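In the form predicted alone, a lone chain appears below as structure tokens.
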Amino acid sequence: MTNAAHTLVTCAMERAILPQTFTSYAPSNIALSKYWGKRDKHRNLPLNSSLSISLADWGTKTTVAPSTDDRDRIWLNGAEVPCDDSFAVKALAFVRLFRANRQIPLHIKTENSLPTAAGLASSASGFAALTQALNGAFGLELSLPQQSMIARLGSGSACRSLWHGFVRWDRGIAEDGHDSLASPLDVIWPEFRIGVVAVDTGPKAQSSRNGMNHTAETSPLFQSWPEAAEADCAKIEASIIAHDFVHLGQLAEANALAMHATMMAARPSLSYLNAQSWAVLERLWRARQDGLQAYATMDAGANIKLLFLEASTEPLQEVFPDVQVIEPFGFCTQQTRV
């Protein structure tokens, strides 16, 4: 079975230069219409399309450099990680895609500006930044759509973290995955805001990958999910293009709750949301009855993300004093070659 991303990298590496130091940044993202379920687990090909918003300076900066001691070494947030650590194992497995069977030891330094494994998509920004850094270090000159297809192999949602702003990931239909990649929407919405209400920033007991597989295999509600999620994605995209915030918020919140419903119906039940998560949602729903224009979305984690416009910032902070506000369109990216 062929894999379009593997073929692309193999061909690109035939013209690769010796690795040079390269640093890249990728923002994390949250899905406004969710990706949950795969038609091909090995290629990370989704059952439905999805659409996300970036988190500006919440993301990952990664530097890839030639090894100075002839061995692979990895650092995460300033601390060296043993190569048999799960984080390092996943990163090096992805790097092997670029090295093929050649001995090219590398030093990789990764810094996250958001918690790891807490449902805030650190793997998305991590593999996107690593893809860009490897592309730059080896001088491959792959386009962003090509890098999106490759990043998908590390983490499905990483394919959406190659850009800032709104990004759509088309599910594709090809067996080799060449048409399953992301692209940015040509929409700038400066007033759009995201609020993060941190409930639990510790590592999740169940990874997104395992939770997704368990839900698909055991939940009686999952059968109807892909078609409904595909329809939600199209409607959410139309709402973004129309700058219809209320419709967007209603759809995004309903889509997230539907995804979590499929998990809770799994056998045995799976829930990433805890009692505090539900308390935050109930506080939001009460505030919305009192006129607050804000909506929630939740990924595979306990933390709640709030969607609102700039004009609602102060009233929202009164309800959620600890909310961390992100301006998705107030960003600045930097990529440097040393």
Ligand code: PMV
The other form holds:
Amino acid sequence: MTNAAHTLVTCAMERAILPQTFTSYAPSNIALSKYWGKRDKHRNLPLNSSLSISLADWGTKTTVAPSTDDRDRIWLNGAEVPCDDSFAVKALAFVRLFRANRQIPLHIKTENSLPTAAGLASSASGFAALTQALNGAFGLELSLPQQSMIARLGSGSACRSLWHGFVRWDRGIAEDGHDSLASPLDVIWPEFRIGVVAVDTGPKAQSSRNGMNHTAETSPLFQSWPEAAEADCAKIEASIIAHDFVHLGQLAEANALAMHATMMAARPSLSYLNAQSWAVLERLWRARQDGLQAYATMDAGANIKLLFLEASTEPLQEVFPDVQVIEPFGFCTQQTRV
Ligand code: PMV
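Switch over from the form predicted alone to the form predicted together with the ligand, please.
Now the complete complex, all chains and molecules, led by this one.
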């Protein structure tokens, strides 16, 4: 059973140099059109395409360096993590994709710039940054699309975190997954804003991987999801290209609610949203009736992310005083867009 991403890393590692210290940064991302459900768990291939916005300087910086004491060691936000901790286990399993059975001990230092109080998952930026750092450390010179395909094996949404701005992950159709990777949209929208309303900052009760598998296996509502989600993705892309904010907001909010509806219909039911999340949504819907142009999206967690344009920042802050505002294109104007 061939796995294109796996074959790519294995071939690239044949020309690897001895590891050198390399640091890389990747932004986190929020899906406007969600990935939910796999057609192939082994190769981590999605049932539907998805589209996200990267979160600029909210992301992960990772350094990969040759080990100075002949063993693997991992640090997260400055503190060393035991190698049997679930974070280290996942990271080292991913590193193993690269070095296979070769004895190349590494030191890996990861720092998340996502405010912990925002309760956002860091697996997307984490696996994207780790892919880039391993690519650099081993001198593999893989292209960004190739790295996107590899990052996908760590976590699906990570394949979208190789770029800033709007990024689309094409589901692909090939069995080996060689065409399932992300690419950036050639769209700059400087007024676009994301607001994070933190509801629950603790670890989530159920990983997105388990949640999506459980939904796909047991929810009667899931049957209509892949086709509807694929159509949403195309419409959301068109609304971004047209800079049609209202249409984009309506589609993105409806797509997120549809994804959560599939989970609620799962048996047993699954809900990442709690009473506070619904209270935030109701506050948003009331404010929208009063003229606020903002929409919501929610991932596999209780926190609510708001989509709005710069001109709505002040009225939005009046409704949500604790909102944390991200400027997705603030970063791109200062740095070269990759
Ligand atoms: O990439 P994963 O396995 O963490 O799954 C991400 C799932 C959602 O965040 C709910 C949707 C998405 O497209 O990011």
